[in-house]
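Take a look at this single chain in structure tokens; it is the form predicted on its own.
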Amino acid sequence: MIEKIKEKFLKSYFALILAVLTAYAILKFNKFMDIYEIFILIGSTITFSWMAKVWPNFRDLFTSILLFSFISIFLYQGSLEQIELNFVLKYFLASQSAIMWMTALYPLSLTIYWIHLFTKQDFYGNLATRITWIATMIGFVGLLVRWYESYLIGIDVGHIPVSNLYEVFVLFCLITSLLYLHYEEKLKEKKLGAFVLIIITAAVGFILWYTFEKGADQIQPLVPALQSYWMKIHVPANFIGYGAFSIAAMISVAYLLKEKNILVKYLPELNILDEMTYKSISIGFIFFTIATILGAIWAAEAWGGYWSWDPKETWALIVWLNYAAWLHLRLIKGLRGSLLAWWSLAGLAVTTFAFLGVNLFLSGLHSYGEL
């Protein structure tokens, strides 16, 4: 009884305080913010009351990420000089430290999520979670700080980081370890943590390669045509997709393996497998296609037309042809089993290649997320 209490006055007191910062943040930057970017914050702030209300560990998340974010905001002072004055932000909590300590623990994750899947002992299974959960969290605080820090070089400067393929990477593996976080806890089964973390963490290569190598890190002004509030909402939703479809991907993986009779005793069973494939490519398709609507509407804002046949343009309209051929197969014709597993591999292969190699091989209205 007690508990339960407990638990309705900790919703409550989330929601109240999302209602009162939101509230803070209207009236006092309400000057630097159109309708739009107000209704988006709203919506933001109704979104995460009701995530946090279905999902605990997700309000216990929200609250460590704004905690740690506030902190550093605190210790900032207002100057980025204090980043190399400060131990705490210098080591800790800047944007750039956060997101290392981020790119650390999830290979970490990774490699204990394998013990685990091995040795079946709960300890290492709960430590690969909670490690996972860490990581998550210090990525979001790296983003947010790192969001605060663009404003703190310039007015005309500050953004919020999803413009270029640095950023997008680390939003890439933060929303995927959540909604794989979300799937383990709800499945009540983390084997396939050693799957899914292989994604995050080639992701992680590469976004210490582009750190290292090309200097990435750094906080770059927006072009024109990203000086838009469409941003906020259409990068995440595409993210979310790719997200989910990675997470798809990586569970066929799995179900090919069981269905060879390779890790047999190790992994979930193929019914398991197979409908948790569907379930991410569902929600993955779900957000894709609301990415590609507020695309195409940013596009004729921006660009004046509503399709350009961009290769972006384009090969985002492959991706989702492909997994809305996925859907009609499972649903209408009542396919099952490895032809839509290789299909979703196949799926991943095409959905990297819109994400990545378009930027790499291909020009075009997109190419300031080039390398």
Given for the second form:
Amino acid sequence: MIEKIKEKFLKSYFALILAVLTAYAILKFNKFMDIYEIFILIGSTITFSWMAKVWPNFRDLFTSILLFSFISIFLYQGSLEQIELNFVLKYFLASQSAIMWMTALYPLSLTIYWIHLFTKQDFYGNLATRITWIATMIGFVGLLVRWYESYLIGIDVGHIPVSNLYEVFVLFCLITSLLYLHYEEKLKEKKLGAFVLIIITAAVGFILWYTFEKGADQIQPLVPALQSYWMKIHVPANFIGYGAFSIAAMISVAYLLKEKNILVKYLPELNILDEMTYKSISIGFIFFTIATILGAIWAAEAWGGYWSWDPKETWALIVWLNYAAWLHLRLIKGLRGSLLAWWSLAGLAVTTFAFLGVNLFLSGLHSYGEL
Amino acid sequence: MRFAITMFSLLGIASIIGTVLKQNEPYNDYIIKFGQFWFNIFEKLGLYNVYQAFWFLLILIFLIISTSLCISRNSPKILKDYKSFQDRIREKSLLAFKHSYQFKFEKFSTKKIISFLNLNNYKVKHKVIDGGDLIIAKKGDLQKLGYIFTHLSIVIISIGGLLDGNLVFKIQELTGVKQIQLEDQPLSEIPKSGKMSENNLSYRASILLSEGDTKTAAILRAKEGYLVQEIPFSITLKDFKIEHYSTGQPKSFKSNLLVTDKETGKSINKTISVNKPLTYKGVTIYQAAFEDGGSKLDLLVWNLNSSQPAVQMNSEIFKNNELTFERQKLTFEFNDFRNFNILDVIQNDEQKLKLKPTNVGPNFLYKVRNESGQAKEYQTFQLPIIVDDKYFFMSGMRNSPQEEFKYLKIPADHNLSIEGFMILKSLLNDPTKVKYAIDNGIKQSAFKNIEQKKAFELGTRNVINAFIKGGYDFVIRDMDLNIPQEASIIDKEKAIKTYINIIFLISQELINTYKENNKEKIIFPENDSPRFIQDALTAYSDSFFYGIPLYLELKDFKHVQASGLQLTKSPGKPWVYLGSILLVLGIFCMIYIQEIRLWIFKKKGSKNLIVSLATNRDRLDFDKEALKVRDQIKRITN
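Other form of same protein, the form predicted in complex with the partner chain, not the form predicted on its own:
Shown next: the complete complex, the earlier chain at its head.
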């Protein structure tokens, strides 16, 4: 009954609630935003409303994220000391705690996805999906609260948490799982969670190492080059690209296994795997293209040239060329099969190097996330 | 096509080389890294600036040509396809389609079918063949244009990139019209061949301006030299400001500029910062870097191992001063001055000792080079820094840039000044005062007989002299010479303790005598005198490891900053952006628009209807789509 009312209420009023919140934010905080940021905010509202309309589960996710973030912010009472004093914050809703929950839940859901793969029981499949949703929800809450926390450190320190390697790794986990959940729902195919969650769990491993070994979870103020509204769109767009490419690579792994007669009984049909790889790469490609272009426009504003052959830029080009070639082979030449699967798997190596290796081994203008 | 892909692969490989091999470094660094042999080969290949190398530009040009050819070859067919309805299809081939259906119909109305198809965004054509009806419909044919969009966009972006590249200069360099300048020389002496005119189509030049300076031209870095880029205005840096976060990281770099048009003499005043450039007469001015602009330094040079008073030295950053020390000519090269330095320092914060990032004040960096050209590098802080609850003047020394600085820690006196230490080191180096102190010390002690007294006096004098000449190290060395080999370690330790105590007592004696003679001013700490003396003696002893025992005390300074600006003229930018828009549009068309063609055929007199669908890209969801369309048409005709 309550479920039904909630469903009906959200269906009709979600966009309206979002619009009201947006209007409130603009009225109250316009002193802290420039005109572009206001546009980005309005643009986000429209995008999220649209996504909520076409994807009801996203709407519920978004609502929960908002709800828990507001509760968390309320509990802070404008002071960072509450993290230690308040029980709920300390163990659940402070940004660090929330992200830690996320890092615990993703490996858990990976395990359950594998149980589902072998037992073929819906119970485990549904459970894994649910845990993935919750992990994604709590991760987003962590990031949003981190955003708020950064303002508590200093009004001039505050910024969107996509500015260093730690933050973007969290973002990577969230975006990748969200993309995966979308495919899972659309294709009614839960078996691939066992593969996609591997890459997410790997990223979680990195986050944990980075946090405990390097103390990278500290919020740092922005260097002058990053102080721009462009960061708010360039970075997330890029990570949709990275996330989608990773999913494609993991599905390719399943494809190759199936082709080599491993786990054949448990894996979906080859054509479904092939189709999903294609879909991920194409969505990744379009976002990666947009992100690279946005990056170029930003670079033209901050560094004095839209293209400086900075290592990160150059590797972005190589990633782009790689997937452009992949799409060419498939769309123009009509190629299918294991070559493309291997290729998309190799693409993950190239993408990982562009994402992480450049920061590790090469220096340049993008040196925000050194290890 | 194959050629284009080869070009793309080459582009990729060349780009990777450019990221792995650090670009545009000083040539000397490359020689050290690769050795002369490989250096020469790599230089010939242009690997130190891959992205400006001739062959790299050539790849780009070939890419443009081959992609253009690709477009011109395929476009007519695509455009024809785009327009055509494929209405010459035969019944047989219709039935051969993968998605082809035949069913009986009740009532057939072309009008109804056409309006249904129009409603579903199909473009429709109706044709009568041998008295039968053929309805041809299609949608999503923008997908075909996607091909043209994406390929055209690559050509447009590449042309934009070439416009902004330095192709013109490359040709001028090859033909000898322009020459890269290698020597530093004043603007007026640079020949015409070393200057690019202000009509230069595109450039990314730089200007380094000290506060108060005006410049009328910019510098183009090229290989290991430079060219002068003339600009249509002059730029004056009125002020440069760095703001910091409370944690010490830089928050903003701002240059207040006065830009004066050379033609009209009109000026505009604007502050630029990172992410907020200024565009004037087609040239965009960016905040790119900063450094010291020649800060003025008032210094005192102290000889740490003599009783001499300090000598004055006035200098500025990027200037050299010479000084004769122990018959050697030393060159002081001042390299950098920083007004603001953040270090993690222990602070007493609400009764708790915490490491807190704190501004510890200015420091300066200099090298001291001897006649044979060897240099030691120094970093000296102007103000004392708190270490273990006490203030020290810190000055670091290192023999090469690879080393960490080793710091000399000089304790601050009662007035937080370096004066107390300097008085003590002067007293120690004054033999009459030291003799007086030793005599005084001995007077206060009781001895059994005169021999013991004499032996003690001699011992003390030796220890003090050793210390003055070489610090604790010399004291220990002397002890090793004098004490018999078989003495135990415990004995040695005892002896060292005694010696340290003697040095301490004599120093205290020296200070007490000084205090008696200079009663009007308190210099030495009253309540924690022993600690100060110990720290001062340690510092004195360490000064023998300070390279050259000359300490530079910064009395006063005038901070002058310099701002690094980048000047960009980039006529290709609009083309690149246009190409980018086209690229996104093209990819969107190719990936997200599905082209569907549909034929509905009713043979004359037949009660059967043939519905055939085709898509150029077979996808899983198309099977469902096709069945859906079939069912809808069944319903209409039933």
